[in-house]
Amino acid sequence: MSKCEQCIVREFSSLKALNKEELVKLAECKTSRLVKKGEVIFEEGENVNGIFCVKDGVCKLTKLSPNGKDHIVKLVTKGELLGQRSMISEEPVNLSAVALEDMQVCFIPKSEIMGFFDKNNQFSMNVMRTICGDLKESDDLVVNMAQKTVKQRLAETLIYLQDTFGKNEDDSLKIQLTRDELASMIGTATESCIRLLSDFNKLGLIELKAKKITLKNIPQLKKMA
């Protein structure tokens, strides 16, 4: 793993506010690890005592519902930080993080991060802005679940997946979610999600090839969303 001051990924997170001296200090205390696809980074209710910086890969943040099913709250990609809110509130994490593909993450202890809060105002502001952004996303999610139909949420999610994670050379969505995971994101049963995907396919909005999904009519999907 490279030194923190040489890491381009930090420019996408709150860590971009740290000066060279602080980054050197950060590099001395962080631990780096490889996370395999399907591996849990942390579980809901766990005391993490620090933050994770995602250097490469994608993970899902999930919340366990009363009926025992996981609901995907957010997808996190490289450059983002995990565990900021629970570190500041001094509470256990309220979500689980699971790798959707092989990942590289760096763990930074709470003691080191909180020291930057006291000395670097810009860093503190960046963290606060990120947390505020997460709260806004949560508000939007609640509104979508309450006011939009499952069909609208599926169309919106497919567009989000392409805009955020890109396409393969064959134009299929780069990030491959299982039908269970896609259903979890839009808040419906897996069977309903499969049926809607089949409907979208028949309407020419998307193309299904095994596990791959290709968006064929983005303007219509946007109109539907």
Contents of the next structure:
Number of protein chains: 2
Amino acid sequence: MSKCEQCIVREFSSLKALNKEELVKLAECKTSRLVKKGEVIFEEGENVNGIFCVKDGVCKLTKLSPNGKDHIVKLVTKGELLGQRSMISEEPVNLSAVALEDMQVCFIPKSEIMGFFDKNNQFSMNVMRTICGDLKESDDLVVNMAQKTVKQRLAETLIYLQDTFGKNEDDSLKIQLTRDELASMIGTATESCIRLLSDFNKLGLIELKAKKITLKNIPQLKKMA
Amino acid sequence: MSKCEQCIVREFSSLKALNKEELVKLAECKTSRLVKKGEVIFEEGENVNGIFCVKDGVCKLTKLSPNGKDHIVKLVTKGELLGQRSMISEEPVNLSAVALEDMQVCFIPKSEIMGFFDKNNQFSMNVMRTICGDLKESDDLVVNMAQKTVKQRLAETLIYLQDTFGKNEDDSLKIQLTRDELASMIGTATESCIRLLSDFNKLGLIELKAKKITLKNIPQLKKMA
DNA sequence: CATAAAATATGATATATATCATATAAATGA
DNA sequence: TCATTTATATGATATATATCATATTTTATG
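Compare with the form predicted on its own: the form predicted together with a further copy of the same chain:
Once more the chain from above appears, this time first in line as the rest of the complex follows.
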């Protein structure tokens, strides 16, 4: 079992508040796991008795809507924690987590986290701040979904993907989503999503080469979003 | 200044975890305020240096969308706290709060709350749980907005309003929203909202009398939502 | 490498919803 | 009370988006 003390991603999450002693305890009880692209980490409604720390890779958090379509609520990447809300609420998880790339995640049992909660005020404050940030993001998303057109949401999402996950050497978006996934992030039909990408392409806003999407006119995309 | 010890609504919020001594301190530093229907408690972007405790009445939490329309993200009623997220994140508030009825609210300065945070673990746990609940609700709302039709959202919202705020003796919804407000809750144009209410009325699902809305066929409404 | 399967693309059409126009009803204020 | 504003209602029409069909391209697999 690798040592948490030496794990770099720890610095990016609430866990950065833990002291040496706590990190040693953490390293003893955590379990590491490799998750292949497409694999499920946990599923909506499941009881997850702890939290996951994403050491590498990206996953999507999805929720099944009553009409049978999956909606992507959030993307979670290296350095972030998964399952905090559910652990604190003492409820089954509300969202499913599915790997978009091969991932490395560590699982930390609830008992351990609750101990840190009690004894390390900075840690609980960090967790609280993270959840507050998630809440703000989610509220904003509600308004976007309710009030913006699909075109606006697509433009916005493309910019978000580039800002958050960066680009390859050829300037194309680093994160690879299928059209289907992109559609289920902006809340539209796959065909509509493809059609709009096509339009953006013709307008010179983006470039489509194979599956790769390259943003060509970010100011204009921002203006429409 | 009235005593917090004797305030009943306290029992419904995170404040229920406070002990006698803490309540006395609270009563000394809090300020009470009457808010008239339509009045603004705080506005998106403002710095609110503390939290509000709703003693009586209901308010809406809204966010201005880029297209200039207000969207109602949440309704907050007696016993709930306002502004917790912003206080913890140390950010301006993300939403505006506007009274839907005459209200009584108490303002508790941040310094006081932060003190309780440090010393009263149960209190901070309560706050955390509330915010986690809000996050779940918000995530669910995102999916609803993105994946459901306006008709489904209207049916769902009507049921929510009855479940949450109850009905009058004549069975009509207790909470009085204008069509405009109802529309900005479900994320649609006012005319579309009115038209669908009209359809529901013709189908016998609801009854419209003056401004009053009465749910007539809840099972059917639930089925469509 | 060839074939099947999956993903992407595009056209045709249907449907949901927004917008604009106008009418009626209810609330407000002098 | 009447006049004026505001909210509700409904029709006509435009527009955005979904759905269904089919083609093409890309990826996976033996």
